[in-house]
Amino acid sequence: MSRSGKIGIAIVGVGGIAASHMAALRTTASARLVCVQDMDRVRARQVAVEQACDAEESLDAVLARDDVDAVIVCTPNLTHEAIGAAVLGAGKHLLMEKPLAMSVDGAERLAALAEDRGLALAVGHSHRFSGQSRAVRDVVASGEIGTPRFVRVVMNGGWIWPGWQAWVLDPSVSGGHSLHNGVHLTDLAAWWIGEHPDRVFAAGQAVTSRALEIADYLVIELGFPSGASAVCEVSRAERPRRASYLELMVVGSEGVVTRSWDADGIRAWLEEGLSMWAPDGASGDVFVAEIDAFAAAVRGDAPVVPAVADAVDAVRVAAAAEDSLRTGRFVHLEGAR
């Protein structure tokens, strides 16, 4: 850690989502960007010039640096387990872009390694840091609506992937839409209800093109041990491509909390990175809040958000959703709480 008290951060993978982390690191007072690394070394060097940081040729070189306290991994999902194990094995704290891993076993291995090493392991479930998501959580936690019984989360938008060659469209690399995007919604639903799901059912369509190997429109239904339930709907097939629709609702035993304002412009890719609207309509950068929370966990001042068990369970639910998509059946999960 630097004398300024800022956490020294390295970013591995300089693709699209890394830009939002870099923008946050330019803003926050809790951490600073030390270096970047990517398989595309030319691109990494270009980004390093833009960000006024170093570019390293390899992951080993990143992990050998004494000024790197933690690593943010922004690489394709298939690589998460191996890179995450290397980072934690080198004694560096880890912020992994969601999902934690491509499989439940892989997620559990990373969780166990972080615990054994006494390292902070956070996963980028960034929607937990949006003002509106936290506002819903605050209402639920206050007891104002009683016990949560039903959650509905809808996040629909247009095509955002760069082209047909995008790795996200290859389920062998991304794990499918449930794992890549659906985890945001199922994580929110479980967070608000306060339980891990024990039943999962999913249905989806390839709306943009029949040639797609993933469902770019997806609905995941969750059942919980208490009898509560949730419906999570996510689409990247809306037209026009700039279309955006968000719906949040929690039905409790004593009342309902719902997001009722216009969804137009709820999420925006700005020059500074991805922003989301707060409950009062103001634009707030969730990535700054996420990095600040991660830095607090690295310093030992606060627990990681989300809890590692929640991040592992998000992988478990997503894997079950993909299984349900293939079979058309409910999948029952073991060990839900």
Ligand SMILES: NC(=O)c1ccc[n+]([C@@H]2O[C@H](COP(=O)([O-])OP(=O)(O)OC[C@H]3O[C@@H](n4cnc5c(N)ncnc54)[C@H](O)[C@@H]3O)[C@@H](O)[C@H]2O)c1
Contents of the next structure:
Amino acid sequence: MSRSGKIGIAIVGVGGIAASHMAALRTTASARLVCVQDMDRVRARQVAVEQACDAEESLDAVLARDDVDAVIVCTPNLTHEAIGAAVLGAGKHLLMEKPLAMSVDGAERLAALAEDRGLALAVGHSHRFSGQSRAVRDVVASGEIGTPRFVRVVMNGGWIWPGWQAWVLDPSVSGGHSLHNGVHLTDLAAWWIGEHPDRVFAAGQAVTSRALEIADYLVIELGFPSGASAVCEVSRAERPRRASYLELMVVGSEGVVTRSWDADGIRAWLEEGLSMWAPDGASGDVFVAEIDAFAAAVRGDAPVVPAVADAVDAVRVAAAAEDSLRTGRFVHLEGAR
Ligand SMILES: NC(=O)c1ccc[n+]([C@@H]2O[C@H](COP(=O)([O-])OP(=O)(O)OC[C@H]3O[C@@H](n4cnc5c(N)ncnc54)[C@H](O)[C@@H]3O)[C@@H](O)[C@H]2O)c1
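Show the same protein again, this time as the form predicted in complex with this ligand rather than the form predicted alone.
After this comes the whole thing, all chains and molecules, with the earlier chain placed first.
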């Protein structure tokens, strides 16, 4: 930690999403970017010049630095477990981009390592930090709509093509769409319902091309121990390409909270009619909020968000969804809490 009290951060993997973290680090007072590293060394050096930080040639060199308190890992999903284990093994705090790992075993290994070492392990479930997701959670937590029974999360769009990197299309590197994007939606559903799912069903289509090995249009259905349920729908294949549709809904025993297509705010409906309307339902600066929360956890001032168990569970659910896509069957989750 620097004399200014800022957490010293290294970023490993300086591709697409790293830009969002670097922009947040330029803004926040809680942390500062010390160095970057990428297997593409030329790119790492270019980014280091742009960000006025150092470029390191290897992960070992990053981890040997005393001014690096924590590492944000922004590399393809397949690399997460090995890089995460090296980071935690070196005694550095870790903000891992989602998903935590490609397998439940891998996610559990990282969680155990962080716990053994007493290190903060956060996973980049960035939607947890959007104003609208938090507003929905606040309405649910207020008790106004009663007990949550059903959640619908829709995140559809057409913007991703042709921008998706080849590795995302390769399920052996990305884990498939459930692990790559589905985790965002299922994590929100579980967070709002307040339970971990115990059964999962998924249906997918390869809309852009039948040759695709991942489902670019995906629906994941979740069941929870209380009997509550959720439908999570994610697409990256819509036309026109600029299409972007977000819908959030929690149905409770006493009312409904929605954030819909034609409303920027969050609305809660009870028998008496519209109960509350929070116009501040916009996304806000999600990545600043995520890094500030991580820095607070590194300092020991707050628990990590999401809880490590939730991030492990997101991997468990996504792996089950991919399984369901293959078999066409519901998957019952063992070890669901
Ligand atoms: N939170 C979000 O909303 C969000 C959005 C997009 C991506 N992501 C996640 O961020 C991660 C990166 O995705 P992206 O879209 O930025 O990918 P990307 O392909 O744009 O960038 C990945 C970078 O990692 C580098 N790299 C690959 N293997 C490496 C290794 N072993 N060591 C060092 N560098 C390595 C590549 O050279 C590249 O520069 C993924 O885990 C993805 O799931 C999260």
